[in-house]
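Just the one chain here, the form predicted alone, laid out as structure tokens.
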Amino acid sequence: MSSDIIDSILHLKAQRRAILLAHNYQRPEVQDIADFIGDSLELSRKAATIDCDVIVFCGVHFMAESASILSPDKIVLLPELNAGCPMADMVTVSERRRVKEHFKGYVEQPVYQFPHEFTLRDMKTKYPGVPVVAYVNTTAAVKAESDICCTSANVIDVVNSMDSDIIISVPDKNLSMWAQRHSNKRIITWDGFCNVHDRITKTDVVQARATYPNAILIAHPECPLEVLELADHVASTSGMIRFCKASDQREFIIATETGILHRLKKDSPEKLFHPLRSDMVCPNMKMTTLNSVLKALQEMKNIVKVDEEIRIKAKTALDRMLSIK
């Protein structure tokens, strides 16, 4: 039945002049199908470059959003229309609203938090001047209300290269924590975080390394800061993959959500990658099915298109990022 479905799609993609992207924590047979695997900003940018007519991104809705900013004359199609990023959610430009979940905050200075019925907004007008480094992982609105962009590789490089000694960041604390350890602005923060590497806890560090005693561990920034100190290497979901290869290391243990052990084994399949913890899988990533790909192809209707007024402002804090060298 599988390969009935991927025979369709293979079909529908080449009478559409379609490309298929994956990120890196979609299910397995979804990655196996597309043309190109990585993070978000890197997808959207390969996809940039290609002669195509139509973008397939297998992944959250702030990707889509980020594919239709630099590619804005291609249609860009989202499988599952309703697959979001929560932590993107958690911060807006003007609408105040309450996150249901309880969110637990640090006490660690020189980090300030907010709560979740603040906008951007208030937070401009509250520090008037302070420029605002908006995660990749954010709407499209907010990267146009932003200053500059940033992804969880290049944070600290980011915030360093700005003029001001205070910087507003958005929405990850942990990312901006991160940043904080490596940096010596003040860095106000979002309260924000991701709902699989924030539970995370340094209990969970101590138990993999006693059940993985000869494996390395490398942590996504979007974990806590107590776990981030912890681990022997810190990097994107594409520096993971890169150190990986690379690495004359045998055994990895993998602090991210676990959809990139499939790429990890693939990629490196001599070597043994164990999730640090089995339940960090993110729900909306593994919304996208080998079914729904082919029925967005087939329909053409989960168009994510960005506003032209929106889409300049927000390409301009991508390009600013871009520019740092």
Ligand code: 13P
Second form
Amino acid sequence: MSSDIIDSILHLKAQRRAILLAHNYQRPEVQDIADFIGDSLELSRKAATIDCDVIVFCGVHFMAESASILSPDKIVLLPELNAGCPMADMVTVSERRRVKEHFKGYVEQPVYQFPHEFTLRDMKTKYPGVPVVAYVNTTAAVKAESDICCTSANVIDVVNSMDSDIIISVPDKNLSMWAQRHSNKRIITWDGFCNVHDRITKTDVVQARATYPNAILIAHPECPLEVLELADHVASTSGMIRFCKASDQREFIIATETGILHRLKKDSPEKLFHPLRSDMVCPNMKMTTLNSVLKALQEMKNIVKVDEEIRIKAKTALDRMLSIK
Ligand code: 13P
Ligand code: SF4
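Output block for the form predicted in complex with the ligand, input the form predicted alone:
To see the whole picture, the full complex is given below, headed by that same chain.
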């Protein structure tokens, strides 16, 4: 059955000159049919340079938007249009809204006390002239209102590249605090967070280390700073994969979304990987299935396209980031 679906996907992919990009958190079977798997930075670079007519983005909405911003002449399909990133929606340019409203349409998530009806424009008014670094986990509109983008792979380089001693960083408070630890700049952080990573605690780390005393701990910078400070290594998702592959260590505790374990095990089959917590699952990343990929290619309906005025401004912020490293 699934081999029939795979055959149909491959057939349509060739017919439509489509390329499948998949994030490291995608379901194993989706990763296995992808042309390219990566972290946000790698996928952005790929989307900017790839030769095809159609990009099928197996990830969440902001990632498909970035692909469309960087490759406006290509059709960008998001197999599940409701696959969003709750953190990306925690900052708006000027719209004042409450969390319950913005979670409508997404997979049910715990509701947090956010936002305080504060917008990016309010922040810019409060700190006039201070440049804004936007994590790629933001909407195209927020990118368009920002000076430069960053990902978890390059946030420290991006912040340190800025020609200002003070910087606004949105939306992830944890990523921003991690950058602050590695920079002499003063970073004003937004109050956003990823609900998959932010609920990790020091106790989780202590328990995991007790269970796997020979393992080293690798964490994603979306985890709280107190967790990052206990980690042996902090990296983006692809940074984790590279680190584990190159390491002499045999056993690892992985503090990020569990989808990454598929690639870690595939890339380093002789090594042992344990999730820090087995409930580190992003429901939005898991929405995409082989069936939804096939349907997207059959119907060519789930197109993500950014308004041209916003696209040009957002592209400037993404291009500045891509020119750094
Ligand atoms: P990476 O850029 O490290 O892959 O992270 C993306 C993301 O959404 C993390 O939650
Ligand atoms: Fe967004 Fe967190 Fe899911 Fe990444 S893991 S897409 S930051 S909700």
